[in-house]
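Coming up is one lone chain in structure tokens, specifically the form predicted alone.
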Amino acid sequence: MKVVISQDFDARKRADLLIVPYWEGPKAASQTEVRSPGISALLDSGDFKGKHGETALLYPEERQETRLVLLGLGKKNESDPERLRRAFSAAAKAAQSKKAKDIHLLFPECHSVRGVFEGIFLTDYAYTELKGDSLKDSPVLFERLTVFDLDKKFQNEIDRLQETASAVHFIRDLVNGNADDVTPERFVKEAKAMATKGLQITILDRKRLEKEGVGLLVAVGQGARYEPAMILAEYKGAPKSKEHILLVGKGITFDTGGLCLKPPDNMLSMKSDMAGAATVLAAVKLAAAFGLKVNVTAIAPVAENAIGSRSYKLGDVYRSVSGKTVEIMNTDAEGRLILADAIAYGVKHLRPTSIVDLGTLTGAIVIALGEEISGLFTNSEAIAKDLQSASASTGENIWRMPLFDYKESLRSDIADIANVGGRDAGSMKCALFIQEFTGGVPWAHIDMAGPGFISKPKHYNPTKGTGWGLRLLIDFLQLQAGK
């Protein structure tokens, strides 16, 4: 989509659809105020109130515009960048519906550039890939926008909004996509293509990974057609900076249980489960292409969870990268696994400063946080503070959950850690797994369960795969560079 700004909308050219905003009451939300009979006679019956995220259409004549959206913002003192996000998801949603692609848009009188865009971005998504017959009732992605009432020096900002749900819609693309398609090997390649001069990528095969002892990712994709990997994309946008923070992502990419097979319906949504390996990448190249002045490294231990005569086996031990021996009490706990791994390498070999790992890791966090929420885990008051700010920037929520002492659940006869500890805080001793890797280096842990792969589109979230994590993680990463 191509997005411009303007200056001059009464000499503006013809389009599809003109987006009116409105505050509730309704008040005019513009500068600019557009009068036609059909207005006047919507608002004096009533029955557009300017309500949060109403829309009315109506079809007026001898205007620029075939047709008009009333767009409803709700109350002006109400007004943040996520209500802002989720009414104007409404207005594209009303402009997809009529097929249209030249919009323009009345920009309201607010504060956030960011709200508006982000709602209409997010929303201008459509996967097809696997349609066939039904291509025809796909929506109409958005060609151009044009916006008026607003100064030409907030273009910049439009731009990388723009290029930042870009890179949301590359990680619902790998989401969304079939288990078949969207391979370890798949990913090993879509990391290749990321490189650029300041992006530099690494894969280590199984016989690297093997050589390195990264023995736990090696033993949950060993049942697989596909061999695992783990892919670094290292960026440093400020070498003479001490600081480096490390991303690590799960990147199951379909989660059968293995030996611990899950029922059918449990296992309709996994070939999602490698939806935090797409969004680490996705940070980091996206943190490159802003030049943003930090250094960090992404991580992405890739594999398969299938089922088959070579899949690791419940009651036996496989050794970490770190050295520690774990006892597999449940194949089905197998991100924990591969996270565990991909942070130890890290920390042996890349000497983080801070670490944050994300994934579709439990089921527990979705009973208790819901499909909008994504559960931290953090020993750093910093890093929570920073995830907590970008979270309320962004519109992907978080909410702290505490990292009690029950590690004495995973405690193993046979070796010196076992994978689960019982059903109850199953997302804590997940964490608390994870954390026996950690070294000591301050570091986060989100289980993004919930918002990762919902369950029928909502808001700005038009498929079921979301890209939830990506915009998050790039604030966060702002906030590091301002330091």
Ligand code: BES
The other form holds:
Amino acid sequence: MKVVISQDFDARKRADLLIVPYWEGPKAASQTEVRSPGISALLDSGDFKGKHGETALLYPEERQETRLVLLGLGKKNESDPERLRRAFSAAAKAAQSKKAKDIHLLFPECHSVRGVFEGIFLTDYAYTELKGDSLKDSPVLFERLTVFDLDKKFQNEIDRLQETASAVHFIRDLVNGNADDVTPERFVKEAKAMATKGLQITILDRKRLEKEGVGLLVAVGQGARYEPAMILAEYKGAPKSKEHILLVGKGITFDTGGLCLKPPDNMLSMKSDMAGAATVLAAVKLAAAFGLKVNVTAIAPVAENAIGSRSYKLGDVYRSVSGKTVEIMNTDAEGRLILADAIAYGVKHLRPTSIVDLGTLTGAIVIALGEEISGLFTNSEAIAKDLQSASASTGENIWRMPLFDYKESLRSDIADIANVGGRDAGSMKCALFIQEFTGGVPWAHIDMAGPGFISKPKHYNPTKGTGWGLRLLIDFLQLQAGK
Ligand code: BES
Ligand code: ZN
Ligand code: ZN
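Next up, the form predicted together with the named molecule. The previous block was the form predicted alone.
First the chain shown before, then all remaining chains and molecules of the complex.
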């Protein structure tokens, strides 16, 4: 979609639809009314009050646009970026429902360019790759958005928001894609395509992983016909700084549960178990594209957790690159194994000063927090503060969970540690397991099993893959860049 700011509303060309935002409250307070005399009958009728997210479709005569969508923004004094995102998502959906491609927008009196455009850009998405006959019923995407009543100086910010939204769409595509297409090999291909002057990509294939002793990742991947791999994407945007952030994302391209096979209902969504890996790779790619002044490396351990004669075994013990041995008490707790190994590899070879890992780790976090909130576990107040502040700006909700001393439950008789410790406090025990591999580096763990893949559309997120967490990580990196 091409987005342009125009100063000349009166000289505008024809378009499919005009979005006219409207603050709830006394009519006189609205600037848009002056611009759109056609709407006064509707306002006088009292049928449209400007409630948050309310839309009304009009077909005024003698306008440049075929249709007009009046959009309620709610009360101005209650407004924030997230409310703007949701309201403009409603306008975008109204436009989509009429298959409008060429959109005009009167920018509202508000303080958040970000809220307005993220609402539109994040809604302007459809996953159509796997459609056949029904492709014609899919939403059409916008081709052109012309914005009026906005200073031209915001063009750069808009371009950046658009690039960020494209990265969100890239993650959604990977999450929604068939697990037989989005394999570890596909991740390697996508990563190689990301390489630019400032972004160094390194691939560790299975042989190399064995040589380096990354035994947990190799074990998890050994049952599948697709070989596991570890992808490193390094960006040094602050060469003089000693700070080095490690982002590690879970990349299970399909999670059958392994020999501890999942029941069908639970397996149905497991093509999404690689969302964390896609997110960290996209984050570093954007950090490089934006030239953020941070040093950051993404590590994406990628593997399929398959069931078969070569699957890793329950009760067997496997060795991590950290040297720690792990007794497998449940082959379905595979995410923590590959994250632990990737973190241990990063700690050993890259000497990071902080670590953030994320992935779709536990069903227990979905029970606790639902589909709209991820769990945050951390031993660093500084990282907690920045992640929480980033979360407040992006609308990607996180809730801090305790890291209570339940480590005893992960005790193993024959190895250094077991990979699970009972069903109770399941998400916390997963975090505690991973913490054992962080080598004392300040660390945060985000369990995004809820928001990574959702069962019904919610505001600007479509059903299934959401691209959750990318904007959060970018905002987090930006906060580190400002230090
Ligand atoms: N990938 C799943 C977690 C998951 C569940 C993600 C629901 C998204 C939605 C993970 O690998 C898993 O199976 N975890 C187990 C851990 C248990 C065996 C300790 C779980 O949550 O049941
Ligand atoms: Zn699992
Ligand atoms: Zn999993």
